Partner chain sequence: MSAALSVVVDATLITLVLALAAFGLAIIFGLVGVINMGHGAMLTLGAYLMWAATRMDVPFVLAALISALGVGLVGLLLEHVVIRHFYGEPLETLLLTWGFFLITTEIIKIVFGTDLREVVNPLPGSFDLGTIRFPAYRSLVALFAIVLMVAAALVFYKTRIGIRIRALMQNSEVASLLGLNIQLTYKIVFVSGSFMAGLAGALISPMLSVDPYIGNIFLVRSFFAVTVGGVGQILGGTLAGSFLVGGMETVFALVSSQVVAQTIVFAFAIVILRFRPQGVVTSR
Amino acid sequence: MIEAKDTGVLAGFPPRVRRVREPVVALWVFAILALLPLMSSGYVIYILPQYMLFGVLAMSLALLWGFCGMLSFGQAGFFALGAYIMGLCLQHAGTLGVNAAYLALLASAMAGAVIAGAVGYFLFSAGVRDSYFVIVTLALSIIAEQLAVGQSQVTGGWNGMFIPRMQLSFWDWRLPLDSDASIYYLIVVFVAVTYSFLRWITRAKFGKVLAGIRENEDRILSLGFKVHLYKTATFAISAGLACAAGALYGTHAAFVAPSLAGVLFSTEVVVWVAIAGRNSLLGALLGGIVVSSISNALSAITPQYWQLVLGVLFVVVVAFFRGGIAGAVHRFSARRRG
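Let me have that sequence as a structure, single chain, the form predicted in complex with the partner chain.
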């Protein structure tokens, strides 16, 4: 049981060893993230929330890919859509009546879920799967980027769109999030809630059906499950989360440009998740945070060689370590326990 290969059927049902460990590790991670602003300030506190949102994007892909076996090359399209929605809402904040940021978060999550739900239902109900789904999501990503470029009267085209900082409000009480620490905490809470939500659905019956679909779709189908509805729901949840994370990213980064929707960024997310471990939500979250921060740091020094290293790492992981780093860690700890 414990010696089971990570590539096998057991990979997706979180094995017993990890069942004890992952929440503990997650608790540590979130505790450290929450305490960080007390110990540090400046650039780290400014930039970390953006990487955490990349981490959410990575988790949205892990849900789709690691837990349901559907690889998407279009997650960045949803992320950028969220950012643009946030930008549009905040620009018209005066005319909306309610807190524009709340509306934007709701609208972006809905928009992502509805688009992915519609496209997903359209495709999955006809049994489109695997590689074809990848190509379609690739096309979605290109469409998103092209629309962002082409509809310049709305999006600003190549020049991008500047986005004001959101503020929190509860009835008459307003809390601007202009300081780095305040929006940092908002985003930490968002990330923690997202992680808990995803962990909950992947461990509920829903998640078990997803793992079944990933391992043997035909069998799950013959057992009477409406596979296409499960897939559609997963894609919709994943896209809604990516969109909401993008909305927060937009207001934090204060800027969104078409390249955020592009194929290259979409597949960068795939690289993070593959390296970190596609079967682990926490792995994907940390992978998104760590790899994107390393990327950012090294891009200033040696962008091309770093991308080259990342590419080689990606190939090695896909060829030899399908579980990624999280899978390797899990195997290692399982072996130590004997």
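By rigid core we mean the largest C-alpha set that fits within 1.5 Å across both forms. From a predicted model like this one, the values you see are computed outputs, not experimental measurements. Residue numbers count along the first chain shown, from 1. Compared with the form predicted on its own:
Let's see the other form, the form predicted on its own, since the form predicted in complex with the partner chain is already up.
One chain, no partners, no other molecules: that is all that follows.
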């Protein structure tokens, strides 16, 4: 079987060092994120959780694109779907009879996984590959945006939907999420668990099969693996995580609009992952955080040209840094060893 190509942020180091160092780097990243509210406050603590959820969205695409070789323009549609489900559940919390926040998170993840699983199964069973899959996922984002606009009696249409802040409780103990710091830590835990889960499945046999599909799908088929089921499962996991991240984003931002499901935002996600490096989960996470924050800063500095600046950065990275920033680090480390 074809082994996974490790092009992550520490890919240039020997295997023994990589096994030790990469989890340590991730621990440092999450430690810094956890300590940040103790050193800062105000707008940074408010906005950073949204960027971290963008990082989860980027990791969901990295799983699909970097580890299985399937580029998707539909991640934004699933992200927005999760936000709308969270909003609907919290708006009807009094009639649900259960803790609406738990139901919303579960329902959003399940909705994304079921929709992607159903679509993926029919596509991959029929042998759909590469550009055709890209077109289908692009259509999913367009459909999601149009449904959000058309079903205005439910979604609010172009005016969007206002979402209350969720509340969590365990038996008689209630976890207040009214402050920015409290929901900040909830999202840090969610991001860390998501990263750990994705790292585990990509290092397991499942991940090795995905790498084989990415490198030589016909060979994996000849070895007897049910490739369409692996692709379907990967698409479902990716969509479920994107929906769960969108649900948390919706309750944190307190608002969701149809544009969140659109092609423009889907393209931004692809740009984040391409710049950071699609073969690295940690790189995708940091790319989602850093590049989205840079985009936000550029939009404030130059509202007319920030997309042009981001596009030029994307072209430069693709042209001169194959594999993104993580790929550049890999080549630099390999050159030093050589």
